[in-house]
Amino acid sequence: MAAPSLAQGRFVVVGGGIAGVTCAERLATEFPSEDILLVTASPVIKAVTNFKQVSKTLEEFDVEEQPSTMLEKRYPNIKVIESGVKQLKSQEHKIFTEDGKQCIYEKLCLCAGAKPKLIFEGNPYVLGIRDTDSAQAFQNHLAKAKRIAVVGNGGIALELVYEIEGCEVIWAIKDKAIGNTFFDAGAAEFLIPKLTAEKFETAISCKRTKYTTEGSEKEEGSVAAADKLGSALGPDWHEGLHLKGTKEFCHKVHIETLCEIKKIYLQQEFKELQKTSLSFPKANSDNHNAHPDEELWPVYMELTNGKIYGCDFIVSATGVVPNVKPFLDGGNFALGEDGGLKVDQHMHSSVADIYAAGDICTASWEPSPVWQQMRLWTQARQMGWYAAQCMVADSLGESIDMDFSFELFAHVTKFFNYKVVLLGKYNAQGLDLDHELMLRCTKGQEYVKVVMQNGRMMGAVLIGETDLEETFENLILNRMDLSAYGEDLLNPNVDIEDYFD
């Protein structure tokens, strides 16, 4: 048998998502004469394009899928190895790829992302959406669907439910209100009317070029192949996908709150057990008057509130788990409570010469009072960039300060076609009960919430075109005592920017 081919690099990065690509690009720029090896299981990588620094901490960018050859063209010293990682031997400074290669590293950065937490593994009617291939499979199924169920309450679930047309949607969430990761109940109330409104906005043309892996369409049955991991989806992932079911109406969404899936039945089992499922509840009707469903469905879900609904398939959008498995045998890693590789303030893991960035890692330093880790695009980019800087500093024996992007949590995104800005402890995360909330809301236009503690602004949620993000960012960072302004802080007739420029 031929000996496995050997690759060697001073720096090796694992993962073709935002964190890994950003890290490799930064290293390639800092060390133009060194080979940087990027090991990725997917033939396409995720590149940051149209990057714009909106304010000190807020940044906007598009995420584009590109063939890895484009990355090698831009950075001649980046060599992409297209294969998954089978094993790590940290004592020998080696990783083994699934296609039989060995890579020897001086310093290694693990950016292998996270994988969807599927509610039920291996069920052909349960789809997890995390990467572009699974989104494609979802679209193929939706074209034939009359009713689907969506389980989960994060960003992907929110966008999905809003974008689906011509198909009944039963949305099961374990919280009281939608979008619990990002919003409080007030913001959820502000957004809900958009779920029933007809959408008049013209779709913006898709900013990302799509490359699907060859042959990915050949077997429809493999939709639940969650072990084949692509990179995570971009913030505008649904653009350019035709998310339309078979029916001739726009939105039909029924939300079941405070519940989870208890059991899933396939049609045969459901018939044998002689269970009764409910029809789609009528709009504005009392929740209890849903009638038994006459129709037979391919799959049924029983909720913890006792209700059973049939549907064509179930979308599992219940978050992600760090993808650490391939690395645990060969390295004695300290893990965070969420299962990620613990990293210190220099993105260094507990194993010598191994760093980690993005969704795979758990930030274990003492964070700034207004920053928290969330597995989002923006943080993947910041961590990948900063991890590279730390690797460079280590190699040159220099010291490095914590990057400014970890001073304040700041994220800008779009939900239901509204611009959404989240700053600091926007949901009062980890604050004691002595905090207070101030609200300003104009129906259908804007929703502004600030979190105050001891006269200081600790966080904010801005939905709509409020133009307050920079002012609020400064107020949070400067830790200024704002007690004197009281309610005027959110008074639309008081030009708050004039106070604090």
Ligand SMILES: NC(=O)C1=CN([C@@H]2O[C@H](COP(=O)(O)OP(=O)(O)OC[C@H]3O[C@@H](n4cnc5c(N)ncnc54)[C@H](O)[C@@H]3O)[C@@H](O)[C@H]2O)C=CC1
Second form
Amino acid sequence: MAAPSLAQGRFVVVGGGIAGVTCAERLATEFPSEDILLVTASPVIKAVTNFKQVSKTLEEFDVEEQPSTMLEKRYPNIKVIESGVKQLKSQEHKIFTEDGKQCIYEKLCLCAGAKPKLIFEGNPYVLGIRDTDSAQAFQNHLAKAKRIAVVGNGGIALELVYEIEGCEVIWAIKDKAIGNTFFDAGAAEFLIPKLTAEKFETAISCKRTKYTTEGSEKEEGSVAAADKLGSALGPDWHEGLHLKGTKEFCHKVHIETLCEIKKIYLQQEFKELQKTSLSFPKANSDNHNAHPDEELWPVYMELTNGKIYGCDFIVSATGVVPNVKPFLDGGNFALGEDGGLKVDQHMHSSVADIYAAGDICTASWEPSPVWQQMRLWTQARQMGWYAAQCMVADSLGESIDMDFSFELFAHVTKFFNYKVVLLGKYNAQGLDLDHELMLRCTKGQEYVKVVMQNGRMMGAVLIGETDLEETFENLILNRMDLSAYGEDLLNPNVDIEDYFD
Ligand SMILES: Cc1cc2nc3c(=O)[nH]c(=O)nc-3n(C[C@H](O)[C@H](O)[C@H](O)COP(=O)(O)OP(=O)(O)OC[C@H]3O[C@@H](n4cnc5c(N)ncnc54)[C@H](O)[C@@H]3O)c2cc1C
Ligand SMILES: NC(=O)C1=CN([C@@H]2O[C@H](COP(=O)(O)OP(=O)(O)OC[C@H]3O[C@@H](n4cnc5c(N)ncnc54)[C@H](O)[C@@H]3O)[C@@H](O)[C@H]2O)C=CC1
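Given the form predicted alone above, produce the structure of the same protein in the form predicted together with the named molecule.
Expanding to the full complex; the earlier chain stays at the top.
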């Protein structure tokens, strides 16, 4: 048998997603005469392009999927090894890849991301969305579907229920209101009209989806995609997809609140058990008029509220679990409650010379009072960048301060076609009960909420074109006592920027 090939690098990075690529690029710039090894399981890498610092902490950028050769061309000292890591032996400072290679490192940064945390994992009718392949598989199955179920109440579920057309969607959420990872009930109330039947006619004219070439289907009958290790999708991932079912309507979403899936039945089992499922409830119905469903479906979900619905397949949009498995054996890592590799304020894990960044890690430093970790691409980029800076500083024996981006949580995104900006403790997460909320809302136009504590602004949710993000960012960062301004802070007739000039 041929001896496994051996590679060696002062710096080795694992993962070709935003965190890993940003980290490798930064290292390559800092040490132009060193070879930086990037080991990744996916054949393509994710590159950040058109980066724009919108304000002190808010940033916007595009994410491009590129062949790894493009990265090597841009940075001639980056060498990409295209293979998954299957084992780490930290004592020997070595990683082992699926295709039999070994890499020796001086300093290693693990950026292997996360994968969907699926409910009923292994059920062929339960599907997750993470990377290009799983999104393509979803599109293909949706094209043949009349009704699907979406479970979960975070980012993916919010985007899907708004984008899907021509298919009934039963949306099952554990909470009272939609979008609980991003909003409170007030904001949910503001957004809900976008999903109602009345929106139907106008919604058709503002379609945002584009057509892409069809991918090949891997399995007939069942829908679950293979357990691959691609990188997470980039901004506007759904715009390249054709998210349309078999019918000719726009939105048809029924929301079941305060429930989870108790059991899933395949068609045969459902028939044998002689269970009854419900038809799709009519818009604005109070659910009491839901009728038994005459139609046979490939799969049925029984909810904890006792209702059973049939559908073509179920999307589990129920969060992620960090991809730590291949690294644990020889690693002895301290793990966070969410299963990520714990990292300190220098992105260093609990194992010597190993750093971690992005979705794989759990931030375990004492955070600024207005920052929290969320598994987002902005944080993946910031962590990848800062981890590289820390690796450089450590190897030169220098000290380094925490990057400014961790001073304030700042996220800009789009839900239901509204611009959404989240700042600081936007949902009062972790704050004592002495906090107060101030609201301003114009139906269909904007929703502004600020979280105040002891006269200081701790967080904000800005939906719509409010133009308030920079001012509020400054107010939160300055920790200024704003008690004297009272409700003027949100008074649309007061130009609050002038106040603080
Ligand atoms: C559908 C969807 C929509 C999203 N929308 C948004 C959004 O609107 N805004 C936002 O901020 N965030 C969004 N996110 C989250 C964001 O995409 C992620 O937080 C971010 O991309 C994580 O980057 P990462 O580099 O840490 O991990 P990943 O992108 O998951 O990259 C991990 C890399 O590691 C590789 N890898 C995995 N295991 C191994 C191994 N054993 N050996 C070698 N390589 C390995 C993979 O191939 C991949 O290249 C979304 C995520 C999804 C799934
Ligand atoms: N625009 C944005 O910023 C977007 C961000 N993302 C990010 O991508 C990642 C993956 O997205 P999501 O899967 O939506 O994760 P998420 O973490 O945003 O939301 C997970 C949701 O699933 C629910 N849940 C968990 N277990 C459940 C169970 N057993 N039954 C029912 N519900 C359950 C949670 O209550 C939560 O509502 C996240 O890190 C998310 O932040 C995704 C899409 C858009």
